[in-house]
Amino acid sequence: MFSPENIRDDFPIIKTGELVYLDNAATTQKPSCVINSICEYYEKYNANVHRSNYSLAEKATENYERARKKIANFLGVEEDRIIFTRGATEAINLVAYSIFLGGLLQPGDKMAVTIAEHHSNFVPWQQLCKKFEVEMRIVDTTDEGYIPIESFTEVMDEGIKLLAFTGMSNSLGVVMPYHEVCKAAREREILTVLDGAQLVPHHRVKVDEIGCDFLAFSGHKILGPMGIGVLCGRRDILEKLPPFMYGGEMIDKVTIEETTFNVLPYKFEAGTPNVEGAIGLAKAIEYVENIEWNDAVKHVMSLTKRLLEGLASIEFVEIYGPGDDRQHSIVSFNVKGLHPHDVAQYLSSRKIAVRSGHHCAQPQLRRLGIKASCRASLYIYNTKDDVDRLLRALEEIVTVFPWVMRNE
């Protein structure tokens, strides 16, 4: 059976037990095997890939492409559909710019995003729609931050050509009905871009089973290094789209008059790639695949429930989100009468790390009627004691800020 105690020693920052790390939605901690794989690359075979025939470069290329294969197998797709990027943000920008430049969205067309999006899956579409005179529709959430399938199909039936949406919101941890959404979109021949930054670390994602046309995620949210991400897309669409950036490996032939581009996936991988990042991400995926995943998911869900119930019992704490099984690993809350930054600073003094602010999701928070919140986010190495330490610290916050109770 899975237990967090069995894996905590794998994480240098976690194993001391001094820090309660509850900012996993921003970035996860790294197991030693990931850190060691990156060090090994730099110490033993640091070289640029696809460039040279000497042994270091050949080994770097072999491990870089082996990483691509590992991630492709993890997502259940072919290797040439895996495009390495700097993260989910670049992956979404890549597909957005290529779609507009390729004419899949033209002046007078309509597309849609949800109000629950991270800015990275909102602002690129917003700005490009303005530039290319495409109408951007907004799919609203309920007061709890959930979007039922009916809200998605309603906007689909308004003639949109593309839908960009999150599978799991980063501000509230709400899991959207992404399977049903992609099925409905496919039936209407609507392109889908699924932001999987929070989804992939918590759900077994098989791209073709979901039926999305594009999936983006970041390595650092699933135990991998920063600066590496993935865009997975449909081959027939990727082959039609123009590249987003130029130079380096994405080149086929260059003359003074014309340039032709490389085959997939290299067509979209301009410049020197993040070799060590890809290798580290593959090692993180391998680590995740070697744990009892279903039990790990149940563990995180049980911690989420414990946190939600504990926060609900504190009279001066306000919680956001549906508060049921639709809410996974992320809980946003505020202490009445205190700014979330003050709460986060107080918790930091107790060696508890949470995020405070708008979480790069200002439209969603504005929809909830707040400007900022504290956000506690859980992952597989967190324990019941981590949750309980947070709850005890919040209960005792009145000893530092006594007016909290008076405001009640």
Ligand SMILES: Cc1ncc(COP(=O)(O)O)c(C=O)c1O
Contents of the next structure:
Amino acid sequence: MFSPENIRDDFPIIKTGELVYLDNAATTQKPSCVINSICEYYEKYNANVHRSNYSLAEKATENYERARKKIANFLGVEEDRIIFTRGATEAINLVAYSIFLGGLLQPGDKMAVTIAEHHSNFVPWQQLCKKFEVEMRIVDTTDEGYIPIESFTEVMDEGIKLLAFTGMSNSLGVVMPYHEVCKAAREREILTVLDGAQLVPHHRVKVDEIGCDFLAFSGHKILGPMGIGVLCGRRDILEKLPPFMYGGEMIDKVTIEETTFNVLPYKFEAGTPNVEGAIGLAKAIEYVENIEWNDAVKHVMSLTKRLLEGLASIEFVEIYGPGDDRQHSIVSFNVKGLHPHDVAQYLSSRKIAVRSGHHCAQPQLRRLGIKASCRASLYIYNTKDDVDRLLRALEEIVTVFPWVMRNE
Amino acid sequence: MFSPENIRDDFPIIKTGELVYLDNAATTQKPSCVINSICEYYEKYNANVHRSNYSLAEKATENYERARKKIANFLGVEEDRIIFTRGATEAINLVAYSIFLGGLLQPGDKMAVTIAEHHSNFVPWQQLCKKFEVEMRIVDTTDEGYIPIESFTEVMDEGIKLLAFTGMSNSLGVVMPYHEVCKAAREREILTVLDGAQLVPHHRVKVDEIGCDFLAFSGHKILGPMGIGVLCGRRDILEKLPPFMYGGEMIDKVTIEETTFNVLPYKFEAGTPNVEGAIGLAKAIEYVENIEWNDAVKHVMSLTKRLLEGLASIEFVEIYGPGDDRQHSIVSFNVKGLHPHDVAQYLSSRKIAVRSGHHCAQPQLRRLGIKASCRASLYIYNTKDDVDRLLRALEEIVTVFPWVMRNE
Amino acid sequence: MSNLDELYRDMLLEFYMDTSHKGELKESEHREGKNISCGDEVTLYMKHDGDRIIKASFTGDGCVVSQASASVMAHLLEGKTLEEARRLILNFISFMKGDTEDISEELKIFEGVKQFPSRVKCATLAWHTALELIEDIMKKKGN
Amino acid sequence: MSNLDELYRDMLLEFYMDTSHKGELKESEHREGKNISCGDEVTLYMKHDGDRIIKASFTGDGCVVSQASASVMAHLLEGKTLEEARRLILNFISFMKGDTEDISEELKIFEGVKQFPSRVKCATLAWHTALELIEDIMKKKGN
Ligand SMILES: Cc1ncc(COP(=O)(O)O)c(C=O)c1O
Ligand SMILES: Cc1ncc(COP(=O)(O)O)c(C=O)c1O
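Return the structure block for the form predicted in complex with this ligand; the form predicted alone was the one displayed.
Then the entire complex follows, led off by the chain already shown.
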């Protein structure tokens, strides 16, 4: 049976118990096995990959490609559809640039994003649309930050060719109906780019069951190291797309006049890859696979519920989001009359880490009529006690900022 | 006094003595202090940077920015000119894309690269020139792979607006007259992009003394971790250039209609950065700074000389490059009548790691009339004994491939 | 005193609660400032007779530190000559950067902010904005 | 036997030295293959009577493993029907991938290559190229 108590010791920063870490949507802590896999790599078999046949390089290459295979299995796809990037942001920029430069979106075409996007899945499309004279439509959320399937299909039926959207919003933790969205898009032959940065760490994502054309996520949000992420794509489109970055590894033959490119996935991996990162991420995935996942998800869901209910009972706290089970692991809130920075600073003094600010989701926050919020985000190693400590600290905030109650 | 013997113990893979590692131009081995700094980061203060004010995040941000400062000092520039990238390849793609998308090179303009470039400083320019109808001129090398200043100025005087060139070629280890080249370019108001991937690990590079407008290098070739690199630019041009990738961190204000961007260097750092990588690289730079560098360089030079002389005395070995002190740390060669892969494989069985292939420099190799070569590349921890073991093994190669002598 | 108490000293909270300098100033010069990393915005208003600042005020949303700092600054600037104001501001910015310890008593309440690097920007936002505004005014005068 | 000796078995070196199947074949069908990761290229030539391979040869530069493997393959293909050749090739590719141990005696000399993953591609380059060529021929025949 899964229990957070059984895994906390695997995480050096969590284990000390010094900090209630509730900023998991920003980045997760790493288990020792991931940290050790990085050390082991540098201490035992560090080498550049794909380029040499001495034993060290063979071992590095083998491990790098085994990491790709591991991640491919995790997502239920073939290895050559897994492209390693620096993170979700690069993955989305890669597919956006390739699509625009490859002419899959042309002047006069339409595409859409949602207002719930992280800037990383909003600004690339916005800026490239401007550059290439493509029209960008916006799928709106409800006042609670949810998007029902009808809102998606309505925009789809305006003749868009591509839809980029998040499976789970990072500002509010709202899980979108991504299965239905991808199905509806495929029926209409609309390309889908699914931002899985928040989704993949929490839901078992099988790419071809969902039916998205592209999926992007970051390693550091699913127990892996920083500097590594994944773009998973549909093979026929990847084959059609031009490369994004150019350099070593991704070429076939280079003459002064012309270059031909390598096969998938190397065509999209220019330069020395982050071997360490790939190995660390594969280790993280292995760790996650060894956990009874359904139970872990249920655990996080029940913590989310406890947090939502607890916050709702504090009169001077305002909560954003639907507040039901469409909301997972992330809760955004404000203390009335107090700026979120001050709340976060106060919580920090109580050894509780939450994030305050716009969470790289300004359009969504503006849509809700706020500039900033506090965000508590949970992961599998968090406990009821973590949630309760946050709630207690919030109740006691009046001792430092007495006007909080007076504003009521 | 610097001596390789005093530092070998700092490098776990070198210390074991199991392998003569001579593939340093591909990637260097890491000292324990770098490996430990990565572990320490993940075990003690892992957090996303710039986004939160709890103690962990403050510490991560502080260390990330301190890493930037360290690297800025190392290159003799201000911090806001240091942009972290995944590596040299991304750094070059970043500046190339920004220059083309920002209209600094326009249809009909001319720019130039040299035939000695690594694919990472060749293919991006070639492909973007095609896309944007800019003419790409080629600066040729001599038969030895050197480029005298006159060859550069000749092409400069053909009206180019930008010159991208390597300070030290990775296939032959030839150091180009980069000081003079940058001076001549600046006199003519030609922008320079200096590929420092091989140069920076071997020569103390002070950007503003050299006078290049952009410098790119990779952390993993200078004792740092993989997945991190640097683009250093001239501030006025960086300010003028549009961003390359879009996402978190690099924005100021995002509305549905428009986005304004952050100040330097953040404008060019989209998404969660590789904090671990930056910290590890700073540690590597610190390590390098604590070494008596002039002596270390002299040591590598004397090893290079020993290797060149030793190879020259083996009748069935063919050496490429000038063979004098314009050649540093890298030696490319072939065993007559034998494919370089077989040579490298044989050396691997003798526990000697060299690289064989085209070294991501097909235009340079084709220019020399070869398809592939073996490349031995040295770094500060290599010893005379390493060189001698390579030479001895090569002499004995006839015992495995008897026809090597017969071909003479 | 805990770190937090040092950050939110009573005096600082008093300046935060003191809204006497909050609000737009009619017929004045103004300038907007922004802290990109957290999105805080402040607009600074100033009335002057070409030499001396007669009135100062601010509007904007922000955390306790940024609001208190704008409030105390508006307080202190009134009655100062432009040059005196300029020097006061530069002194405060140096103080917050840790470059000097020499600071007037009422500004010492920001001492505790220094241990939170991400909050230093909150404390100096209004001051940087005021500096730009004053230097603008002086430049125009000079012309 | 050391790893290296296993890789470069005497028989393998003999096939490498044996140039009887090296060179262009006039009036034959041919196909080029390439190993991107190391740049090795091979061109394969085949003469057939619509059913049986009469002659096979190859040209190209490459390492000992790739050349020896092309040489032994050309040897073995001659006289085989297209279908027999196809099956032989598939069997060899499976063997090199580690999917089967069942292989004819003369091809066992490639056993030692398997421990060097980067060299497996060298050993199978000519075979993959031959497979494509043969499947092309069979398809054309089918039409
Ligand atoms: C001269 C030169 N430029 C660029 C690169 C590309 O560096 P990276 O692969 O680390 O991006 C390399 C090394 O591979 C190099 O040697
Ligand atoms: C939904 C979402 N998309 C994209 C990103 C960008 O990921 P990264 O910063 O790791 O590139 C994030 C996290 O920052 C996110 O939460």
